[in-house]
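Next comes just one chain, in structure tokens: the form predicted alone.
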Amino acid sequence: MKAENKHTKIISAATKVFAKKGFFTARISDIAKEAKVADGTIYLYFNNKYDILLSVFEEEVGKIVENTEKLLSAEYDPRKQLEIFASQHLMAMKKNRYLAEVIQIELRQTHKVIKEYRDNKFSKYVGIVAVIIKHGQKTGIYRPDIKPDLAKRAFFGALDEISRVWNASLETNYSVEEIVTQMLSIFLTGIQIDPANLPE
């Protein structure tokens, strides 16, 4: 088996093991068993479990970042850009529920490690939303008083919670399109009825 294939296989196995057992409970031997390689083979590619976890975020999230940025570069409307981001995230999390679980649980439990790893793909990924918000402000579509760094967390937090529910139940009553439409309606318009239509 080529080195590149073994590397990819170990990352995939680690994602599954971390999702099922949790990062702190999982052992290198568990990952090796899932990847069908010898324990020692893991150390040819990674220094330790933290190195593997960071690689999961860097490589798996990196693929989503690359694909999302490519689609966003072809769209100028910041409203459509938010739609693209939301759709891509939900489809990626639905496709890879193990990665979704690792992002939702391990990213929080091991946040200190991730925080110390400054130049990471996950920060860049969430930061895409802030870039979209700033673009919308410059084009006069989004309110200038909105704080992009807060907005990105609110938007991604909503997506993250929806993904969590999906993976908990393994099914949803709503399609990706319906969820994105609802999210954008809430996020862009809000839940309050136009003040002019409120009862006195």
Contents of the next structure:
Number of protein chains: 2
Amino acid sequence: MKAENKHTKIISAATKVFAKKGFFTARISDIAKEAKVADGTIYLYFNNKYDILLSVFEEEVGKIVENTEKLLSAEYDPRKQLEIFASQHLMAMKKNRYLAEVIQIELRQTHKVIKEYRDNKFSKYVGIVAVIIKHGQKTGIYRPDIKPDLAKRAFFGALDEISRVWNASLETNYSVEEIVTQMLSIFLTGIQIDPANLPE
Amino acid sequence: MKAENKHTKIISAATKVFAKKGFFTARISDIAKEAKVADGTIYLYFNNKYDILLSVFEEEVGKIVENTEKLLSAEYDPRKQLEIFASQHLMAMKKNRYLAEVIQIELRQTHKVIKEYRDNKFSKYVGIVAVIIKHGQKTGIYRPDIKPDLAKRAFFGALDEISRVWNASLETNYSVEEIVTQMLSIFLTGIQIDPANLPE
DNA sequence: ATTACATGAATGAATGACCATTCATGTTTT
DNA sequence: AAAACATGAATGGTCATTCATTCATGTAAT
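Alongside the form predicted alone that was just displayed, please also present the structure of the form predicted together with the DNA.
Next comes the full complex, this chain leading.
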């Protein structure tokens, strides 16, 4: 069994354990057990507990960002781009529910190292939405009075909350397609029957 | 100095400390110091650390829910109701940034007691949005094909993410009015210039 | 091809720091 | 002078991390 293999095993065990117990409640011995290695072995591959969490972010979120950017580069219609972002994000979250939970919960922690990671790498991911909106404004599809920085947060926040509840399985589970359809229809045309009726 | 007073002092000290350090990293002695009481005194008012966090939720979130419901009951237009929910939520988050951070971060923890609290009490708060949307559908203002349970998550998630970034002060800080205007305009009429142009 | 030696990955018991919680003692109120 | 309240040092349990030891595999010497 190769070293790289063990590294990967630890990462995915950690993802699962962090999702189940949360970063602070998770014990190194839990991760070791899940990965079927000795406690000490973990320290041959990672410096400490935070390093494991950051590696999870780095490697797994990295894949998502790459994938999203690749898919988007092949599409020019800003409406389709928003659709791609949404469905790709939801699919990624559905594919690995443990990773989803770690991203949704642990990535918010106040701790310095996590904050830094979030502020740098993760912001870029959310920033993709702002890029799409600006592009749409340039091509005359999106309203110029929409502030991309606000809209990107609204769009991402909506997706994030929907997929969070998804994992918590609190409510009816809609399919990716249903969610994307509703999300796009809300964001593109709003929830009012006839926008012309909107007072002043 | 009355007992009730000390209880309150500990709650608000805890809110501040939890916001700054996060629940798990916060020490009881930090809270005691911030509240200017002895460590042991805290245990005269709360059973344990989790009890403090839950009390913060109970008491502070309780106030927000009450306030929102009161304000909403005086308004009948579903569009105005959505506006009231948004502005009231944002104002509450702005009023006490420590509380906001605790709600946005600590309320998401995987821990059983927190999960339960969120699933019961907090869901009701978010549920208000679904009620508004259903009301709007009945009165013919909102599109009947919109799923209230999805839309409520989208609306709340958008608000939540915007106010979260607000506190993290990562980006330009928009005012409550600006955000409400943009949010309502996005959710009511969408971000497209002319919805009629939307392909099929 | 058997034996002797070397390597470093893997182990898991032991260490030590940290902190929630308790409680013997002091202080204030009635 | 009780009762009620408050204190903060001491306790005990919980892990993250370390490191002496084991063991499987490889290389060299006979």
